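Single chain ahead, by itself, as structure tokens, in the form predicted alone.
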Amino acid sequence: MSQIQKGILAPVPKQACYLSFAIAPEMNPAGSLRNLCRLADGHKTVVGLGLSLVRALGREVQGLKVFPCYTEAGFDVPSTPGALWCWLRGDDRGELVHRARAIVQSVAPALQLEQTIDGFRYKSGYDLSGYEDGTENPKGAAAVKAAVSAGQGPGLDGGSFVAVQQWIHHLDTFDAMTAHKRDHTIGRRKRDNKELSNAPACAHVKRTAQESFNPAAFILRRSMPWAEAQQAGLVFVAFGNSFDPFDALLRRMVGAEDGIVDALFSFTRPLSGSYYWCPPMKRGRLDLRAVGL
């Protein structure tokens, strides 16, 4: 599909930089977005618009909303809305530094940088726990169907919705588990990535089996590890044709349905949670007709 931001469907890069922005008080962000269109190609730089930014432009995008928050026994799933999100993809971290600087300068002063996270690919696409990430991702046409909006009309078709969370891992806690417990926490055997039929109901794989929902909750994961000093974890990024699949997955993870909490929470916690709409492309540039630009 030529309208989609190609970086959404492409494999995760070697290096990444995630930028999140807020709208400065009393500022109109329209000019900032026009400037960003000159830099964002949808492949090396994927762009997402938050609800506050869309509303600041006097528009609505059907399906775009604020990330839900949950508080359960011993953990919180926070909601941290943002106005603009940029996923910078590449092989050279230095080049990403300069590209990030250019983007920050282009959207100022109306959009102000709130957070920068540097990500990287571990092995061929693993979480820092040592387990392969994105095993259940749909492939080919199924990936497009899961991640890309269709039948919504010009300016919307080819768009995508993305859920973004920064998770911090307590790797010492995870490493202290026996190999058996680690496998049953994830629900897969580490050495061959085989799903365990005898894993407990709280195992992550069982909690999030996408085909077990009605309707099926297929998403396209494009997550990458992050590390800073002695802290590390995962930037969870999941694209969908709506937020419904991710909402269903998250509700089950926190035990909202049946009281069974995902075993992931035994060693990792989310620090943030944001929803964005990724506009489609038109003639090589972001198609912002849906927000009046």
Ligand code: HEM
Given for the second form:
Amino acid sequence: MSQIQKGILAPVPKQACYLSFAIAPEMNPAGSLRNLCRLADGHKTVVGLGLSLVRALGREVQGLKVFPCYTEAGFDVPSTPGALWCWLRGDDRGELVHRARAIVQSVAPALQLEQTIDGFRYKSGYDLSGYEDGTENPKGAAAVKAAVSAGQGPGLDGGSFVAVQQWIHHLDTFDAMTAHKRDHTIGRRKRDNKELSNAPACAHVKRTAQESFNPAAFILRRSMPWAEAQQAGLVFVAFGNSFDPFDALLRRMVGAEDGIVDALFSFTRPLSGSYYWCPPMKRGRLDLRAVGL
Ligand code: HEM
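Write the structure block of the form predicted in complex with this ligand for the protein whose form predicted alone appears above.
Following is the full complex, with the preceding chain placed first.
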């Protein structure tokens, strides 16, 4: 029986490292992926395959596509496709460094490291804006339903689709707002995380209210903060049984539906945006039969 990569459903870890790779010219990545299968257990290391990698293997995965890009008044939502994405989860930063090195070596030379981002948990799972993140995530069976593919056949069932965006926060701008404005930007009261019924339509949780979409747009968010030197933000990570819910949420956030832009854009911007397919597991290893391996 196919199984989801366990790290997707597990709570966010204390420490993380995100690796993204590109395919080197004239290289066949099949051997790299076979090597990766020996290291990636789906729990401590979650793996996602990008469209270019799947196509380099001569395959298609139904539903896997390229991240959309948007340009609106004053901001861009970029699309920065990648071939392979690994989310290393743990609680010892040193162990993550060594695991990352082993993975990078195992997939070379066909897959070359493009970017590394170190992530961490803030308090019990907060964004660096100081607001709790993940409150309205589906739980239990609802989380599985939202995040895991079913009814697609062997090699696909148990898989998941993940949207990944690195956001950079302008924390000075956010700090300069009044507490009232900050609460109305998110749509929740920081003090007790209570949802504010009188928040404006542009408030983030008003824009993204999952049940207000038709069909409902449930996703499983597993985002974590990042910080480097004086820059900081969020690695937004959302799993779904397809990209449709995320697409609908993002469209509404950028104002493509009704011209109302999510107030989040008043203090944070996405630097990247990629879609990956996370294969299921079989007998403790990545099940790559959908891509012919
Ligand atoms: C810097 C980027 C982002 C930050 C700081 C952020 C932060 C938050 C916070 C604090 C909440 C309220 C608590 C919760 O339910 O988790 C929330 C809710 C939510 N966010 Fe975001 N978010 C970001 C980007 C996004 C993006 C890109 C999407 C999807 C396209 C998204 C989708 C959602 C959804 C679906 C909810 C729950 C809404 C509900 O049903 O009540 N967020 N976010």
